[in-house]
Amino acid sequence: MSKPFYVTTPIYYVNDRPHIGHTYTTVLADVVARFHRMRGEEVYFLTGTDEHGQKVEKAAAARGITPKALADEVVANYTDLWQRMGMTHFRLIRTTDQDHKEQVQRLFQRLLDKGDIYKATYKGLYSVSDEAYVTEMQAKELQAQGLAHQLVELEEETYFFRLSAYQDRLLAYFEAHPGFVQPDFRFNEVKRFVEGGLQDLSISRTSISWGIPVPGDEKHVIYVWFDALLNYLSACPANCWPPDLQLVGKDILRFHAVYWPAFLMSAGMFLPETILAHGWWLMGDDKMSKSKGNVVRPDTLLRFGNDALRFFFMREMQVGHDRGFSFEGFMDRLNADLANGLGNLASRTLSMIQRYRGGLVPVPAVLDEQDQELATRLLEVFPEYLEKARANDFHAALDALWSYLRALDGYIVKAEPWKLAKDPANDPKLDAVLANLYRALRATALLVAPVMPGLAQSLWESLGHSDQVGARTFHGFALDGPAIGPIGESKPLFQRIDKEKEMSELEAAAAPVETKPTLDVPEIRETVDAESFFKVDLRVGRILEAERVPKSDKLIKMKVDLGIEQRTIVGGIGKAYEPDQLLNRLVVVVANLAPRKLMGIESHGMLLAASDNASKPYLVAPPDDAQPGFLVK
């Protein structure tokens, strides 16, 4: 018996209701699962929730409820949404489930007995927002971004995992398995990180209580990422391991492509076949964030039906890359592809078959060059779609299919079936046109069934079928086979959206409840005396040159004019600003800061920026008439 195809989503942190980022990942996993079932495979599809850690503990305490009560409340939002979206997962695992707790403790003990986990004392900087200790390099990057306030210095007894011992084994595995991480440019990022050197990983905490206790040493709670990653193992049936495809956001790729395989190597287990890292949905140039008030909730878009939202996700997002979201773009895509495109094509075709052939699909006796070209193109686009979908590129698969559907519209315009129907002498040509259009729609219903199961079923029934299209398989499907009988009742597939009417309602529904974003900032720092403060020399500067630092997505090297001299300053603002946006910009510079090296470049100063824990850095800007060299006081 062959192993089932095993696909997973990341488990979602229970700090908020699901947004379209969570929904996109889960829809992608569901489309993959449905696609593989239609390839004739048994499929095991897992999703879940991550419920432990410091953030949940603090959020629950602030509300005066237990962490488990908070988790129960948030998880209900996920289970309800996944049902409404038509997800076909076999299990939603929760890290508070008893079988998961037992699995985590069992593996922890196994690695402890092996010597890959050991107890020691850790002293270093800890990022509260990421719930992780940071390396010296990571700390410098945060400091360069003006985000050092996110760091606290901790010293505590902890259990470590010997991650450093797996550096060479990971690199060797990467070399032998070039498809382990997709897309390729994300794999290259992972390899560069490992090549830069791995440090042993702290995997327990004594500062929190909400989590899974270390077996035999219960003052320690197992680190949330060691806990969370093992969900894929806890919920896996005996015959499914290893996962064939693990979907993750790019922001958690390092955990899945470095820590996770190292844990599995230590346990002597097979590694996942493929880890696919997708990009973010953006609003403008920013990642969606609750603190910025720019989160789009799927409930806002489900008014158009779950098939519409599922289609939009797969049609718009090229896996691995970021994609901007707008309500206008959402409605334009649905109108163009579903209402004007497939919907209009289906309506015209079925109407003509009813009108000209009494609902019976003709079998063409002869195909002219034009007819043969369209028939051949179907024989080409069908396997092309399947090949791209097999590679998890549904964006490209749908693009190829919709290109073919547009060609069918052109075919109708050239053939003019309404004119052919006026003369019985044209019956052979009309039969060929109607048969070609019918077969195209039949193949389309089959291909889009994993993406839009409801719409595909409606089209399938309109074409005369009474079975479930999602229960069919792609293999062996006769693309040029005759219809099984008369067509059914024509059903509208998708109503055109009145864009102007809907825009105001959609924007109002998506607007955040709060008039201002909720700040996520630390307490005011300890008081300093005026003499200490006045030692800091703040100057107005003007940026003369700016360029990105190679091999860093955050650091930008700048030449800054301070009036009395020019300085080289390196700042961690590369995710918020492009170099050309910085040219001739006035900034505030800490001018008497000791030089330090960032990525091998000596930086002579620091730019002042404002942010909270979740936002990008915003450069502090002097008035336009300020001059380089002015003292800020």
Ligand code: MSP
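All values derive from a computational prediction rather than experimental measurement. Numbering follows the first chain given and starts at 1. Rigid core here is just the name for the largest C-alpha set that superposes within 1.5 Å across the two forms. First, how it differs from the form predicted in complex with this ligand.
A movement of the C-alpha atom of Lys414 falling short of 2 angstroms is seen between the two forms when the two forms are aligned on their rigid core. After superposing the rigid core, the C-alpha of Glu41 moves by less than 2 Å between the two forms. Core-superposed comparison between the two forms: the CA of Leu28 stays below a 2 Å shift.
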Contents of the next structure:
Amino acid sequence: MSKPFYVTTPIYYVNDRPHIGHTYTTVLADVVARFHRMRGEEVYFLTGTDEHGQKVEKAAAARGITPKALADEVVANYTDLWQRMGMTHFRLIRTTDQDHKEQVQRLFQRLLDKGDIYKATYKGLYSVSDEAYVTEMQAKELQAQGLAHQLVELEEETYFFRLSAYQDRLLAYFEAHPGFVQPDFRFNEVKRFVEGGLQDLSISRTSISWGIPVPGDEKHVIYVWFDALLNYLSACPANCWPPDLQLVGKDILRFHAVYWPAFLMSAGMFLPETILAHGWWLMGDDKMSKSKGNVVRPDTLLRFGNDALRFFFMREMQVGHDRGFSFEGFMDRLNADLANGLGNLASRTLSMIQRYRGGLVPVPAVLDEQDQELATRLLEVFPEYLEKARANDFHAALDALWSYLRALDGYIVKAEPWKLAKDPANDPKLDAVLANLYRALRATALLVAPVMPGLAQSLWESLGHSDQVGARTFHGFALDGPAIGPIGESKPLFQRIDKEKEMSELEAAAAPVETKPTLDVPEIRETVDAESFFKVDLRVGRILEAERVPKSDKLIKMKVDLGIEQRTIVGGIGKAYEPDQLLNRLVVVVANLAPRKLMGIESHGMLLAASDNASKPYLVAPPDDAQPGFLVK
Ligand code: MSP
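Can you now output the form predicted in complex with this ligand? The one shown was the form predicted alone.
And the full complex, kicking off with our chain again.
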């Protein structure tokens, strides 16, 4: 039995609802899956959700529900969306599924027995926001970016995976498999990373409880990436291994192109054939993010039908590169290519066949040079499309097809069939034109079926077919074969979008009515008695002067009035506030803090500010009518 074509998407975190970024990856996988089915292959298409780890634990805590309850809720969003998008995955694996948990523990044990997983003590820095240990080098980078506050000193017992032992083997494998990671420029980044040296990878945590326990040592939970990557294995039926194509975003390539192959090598398993890293949908030049409030949800765009969104994704995004999203661009593309381009061509052709030939597609007796040229172009563009699509370059495939469709418009303008129809002497030429147009549309319906299953089917039926176009295969399709019968009823393929009207509605719908971002804060600190707390002298102060400390982008030197005296205080708020914004502000000052020197300036106190690990500091502000010197208690 031949091996099915096995294609995967990343598994999505369940700390948020899906946005168009997640939708894009899954659409690409679905288009690939449908394309391979139409190549006559059996296909196994897997997607899923990544449900363990601190991110989910925190998001659930913020909502006051259990992580599993949160996961169930978000998974329902995914299931519903995938159904509305027309996805044909075989399984949506959840990392909380029992078979997956067992698989992860089994493999962990196997690598432990083999000696590739070992227990040791980690001592060093840890990045709270990335949930990862940080090397000296990385720590310096974070410091340079002003993100050092995210680092904590840590000493803990952990299980390590012997990643360092796989550096040479990985490089040798990369050398021998030049198509392993695509596109090439990403592959080069991966190679450079591995050449730079691999350190053993910590793959357990004791600080988290929401995860799969280490077998036999249950205070450790298996690191979420070890858990997550193995989903591709847990969900794989016996005859499927290895994956043929694994789609990932550029941000998670390292996990897939370095850690994942090393785990598989250690387990003695075949590696995936290709890992394809795609770029991101951006808003302007910005990453989409909840905190920026610029996230586009697929529901906003689904009102134009799933075919429209699927087509837009495939047509616009050059796999591998980033692409800016705009509602205007979205509507322009659909109007140009679907309402005008293909839609117009189909309705003109079908109405001419109806009007001039009573719905019967003629078989041409002769082709003149012009007809021949168009007929030949179809024979060329068909395999060109298939070849590009086989290389997962649907952008280029559709581009080639649409430039052929534009050539057909030109062909109609030149041939002027409405004039030909006036004189029976022109019948052979009119037959040739109508047959050429019909065949072009028939091939188009077949080619675009993986991208726009609904629209392709509707075109297919208009052309007189009653079977499912998606159940056909490309191979051996008779491009110049006669029509199988009279054409069907002509339905508009795509309703032109009234851009002006939609723009205002879409923008309103996309406006950030987002839930508040999740909190990145530590647990409540240990209890202190009131006496200890009251030792801290907190006063209302007013900032009288503020200036930046030279050579520091973070520190601001201030003169603060405490009612009974004035103080010099240096605060690390320079990234969040300009000195001008601080003047005359009321603040809360820790007035009895021992003085300390910051960049040569003695600071006598500290301003209270609120923040989480990810946000800027917000100065705590007493009400306007409070007076400098008031005691805060
Ligand atoms: N759970 C991990 C993946 C584990 S796979 C074993 C994860 N999840 S995620 O939900 O954060 O992201 C899933 C995918 O969505 C990633 O491939 C990521 O690149 C992709 N996208 C997230 N935002 C995106 C855009 N704005 N544009 C395109 N894809 C983006 O990472």
